[in-house]
Amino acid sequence: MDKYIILGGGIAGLATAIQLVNAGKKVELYEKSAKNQSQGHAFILMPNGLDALKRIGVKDAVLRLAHPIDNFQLHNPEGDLENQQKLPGALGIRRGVLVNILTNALPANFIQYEKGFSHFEKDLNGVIEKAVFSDGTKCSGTVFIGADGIWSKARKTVYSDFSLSPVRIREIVSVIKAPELVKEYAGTFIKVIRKSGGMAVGMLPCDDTHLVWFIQYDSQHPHLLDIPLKEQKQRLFQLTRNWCHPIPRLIEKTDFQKAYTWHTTDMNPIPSFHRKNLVLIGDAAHVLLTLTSQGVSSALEDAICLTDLINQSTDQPQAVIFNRFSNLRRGRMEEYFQLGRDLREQFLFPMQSIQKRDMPLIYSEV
């Protein structure tokens, strides 16, 4: 029987482990962070992600703790509604909540924490025999699944010369307790975009009392160049202080010592999501621009696609299964890559793309 070693205990790794364990596979899961360590902020989960969670068997638990998002609204800084669309089946949810739900769907003490992946040991044919961790420990397996995120070391095993490219858009993300704003904006994802481009504020409820909000901005903005991060934050808030409600209220209620600054990255689709007995999923396989709002949902789709192929193709060679997975998922991700880049150009240079104005997120029910 194959032994599956999953590197990374984030959402993609957890979802994959659940599906393999439930199918009776031999699985081990290794996560670099400590148990109960801070688990990020919050995000919008698209319907394709919720469909994946239904397949995993945790949809009801997610619905109890998430906030339904039924509507997306696009405003200008003066507060005028410029566009809107329905978002049936979308949710706002805190990342830590989803991680806990998925963790609880696995056997007790299943995850091995504080195991940061370092490198692989291979045989003479390049087949991986062992994963080596930063503390010097090793584990052996027959199949290795790289779910170790954006800065994936597993990816470098597939493509050693691969690198991520920085892009101009940065984000400051915060989760705040604001039940009055959750009530006022229940079920709504709001985004306010400056007409001249290069700056936007977004907000959505992620449970009954909290909401996540973010500022996206062009790092080459003339008022934000070459100043320290702390001053960047102050300058950003000066630049948005006259924007419509509820943006001043969000700023007032936020502890920016707990805010997260995200330097967005871009990547070209890698030729394949696997090599030999290693397969990549989630951000390890494909880093999407945050403008797409599809990072988590796509990672969950990866987990379902891969485990379906493994569980349903017991008589197929491993290489055939992984190649099919790579072809299926790479085609979809190429669409997301291109749409994300279109959104990026519209965000930075709206006057150059005035004839093509997409809604600033990628919605998928597939």
Ligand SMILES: Cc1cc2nc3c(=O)[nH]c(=O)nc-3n(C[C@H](O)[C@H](O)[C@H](O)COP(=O)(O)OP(=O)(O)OC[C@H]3O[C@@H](n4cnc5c(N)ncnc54)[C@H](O)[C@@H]3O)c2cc1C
Second form
Amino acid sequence: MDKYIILGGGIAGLATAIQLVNAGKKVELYEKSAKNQSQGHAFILMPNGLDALKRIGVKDAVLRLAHPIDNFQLHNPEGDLENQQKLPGALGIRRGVLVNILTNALPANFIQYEKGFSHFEKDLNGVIEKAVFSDGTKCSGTVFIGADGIWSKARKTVYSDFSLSPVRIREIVSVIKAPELVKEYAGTFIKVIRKSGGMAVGMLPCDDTHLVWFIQYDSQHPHLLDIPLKEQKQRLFQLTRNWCHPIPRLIEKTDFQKAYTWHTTDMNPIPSFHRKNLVLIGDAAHVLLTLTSQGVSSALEDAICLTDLINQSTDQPQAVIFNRFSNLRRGRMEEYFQLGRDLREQFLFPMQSIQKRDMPLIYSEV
Ligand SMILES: Cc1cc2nc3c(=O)[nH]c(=O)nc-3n(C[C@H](O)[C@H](O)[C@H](O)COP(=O)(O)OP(=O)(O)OC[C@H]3O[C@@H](n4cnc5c(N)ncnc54)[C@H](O)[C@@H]3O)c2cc1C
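For comparison with the form predicted alone, would you give the structure of this protein in the form predicted together with this ligand?
Shown next: the complete complex, the earlier chain at its head.
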């Protein structure tokens, strides 16, 4: 019987573990961070992400603690509605809430925390026998699943010269407590975009009392060019302070110290999401531009796709299953990579953008 070693207990790793455990497989899950470490801010889950959570059996638990979103609105800074789209089946959720729900769907004490993957030990044919952790301990298995996120070390073992390229778009993300705004904007994801490009504010409720909001900006914006990163937050808040309601309220309620600055990155798709008995999923396999709003949902889809193939193809050799996974998911991600790049051009250079998309996000039906 195969023994599955999952490296990384984020969204993709947890979802994969649940599906394999529920199918009676032998699984171990290793996570670098300590238990109960801070779990980030919040995000939008697109309908494809919610479908994946339904398959995992946690949809109801998620719906109890998340905020359903059914409408996406695009405004200009003066507050005029420029476009809108129905978004049935999306939701806003705090990352820590989703991580807890997924963790609780696993047996007690299943996750081995503070186990940062370091490297593999392989046999003479390049087949991985053991994963070695930074504390020197090792674990053996027959299948290794790299779910160790954006800076994946598992990916690096296959593509040693791989690097992520910086993108000039940055994003400052905050979660604020604002029950009155949650009530006012119930069910709505709003984005306010400057017509000339390079700056946008997005906002959506992520539970009954909190909103997640972000400023996306061009780091080469003339008003920011010579400003040290530490002071950019303050300057951005000044630049958007006079934008329409509710942006001044969001700024007023935000603790600058807790806002997180995201340096967005881009990558060329890697040639395959698997090599021998290693499979990569989630951000370890594909880092999508944040403009797509598809990072988390795609990670969940990977988990479902991979575990369905494993659970349903018991008589197939590993290589056939993993190749199929790679082909299926790589094809989909290539579309997302391209759409993300179109969105980036549209965000930075709206006047010149040829591939103009009506709405600045990727809905599940591509
Ligand atoms: C702490 C944290 C906070 C985040 N906050 C947000 C947010 O507010 N909004 C948003 O849109 N996205 C956020 N993200 C990113 C988002 O969760 C992912 O882009 C998305 O869910 C894809 O899922 P993933 O499982 O591939 O990656 P992740 O969810 O990032 O999970 C990767 C996991 O691997 C672990 N890991 C990393 N290196 C190793 C290693 N060497 N050995 C073992 N484990 C390792 C990480 O600790 C993490 O738990 C956050 C990610 C992290 C890790």
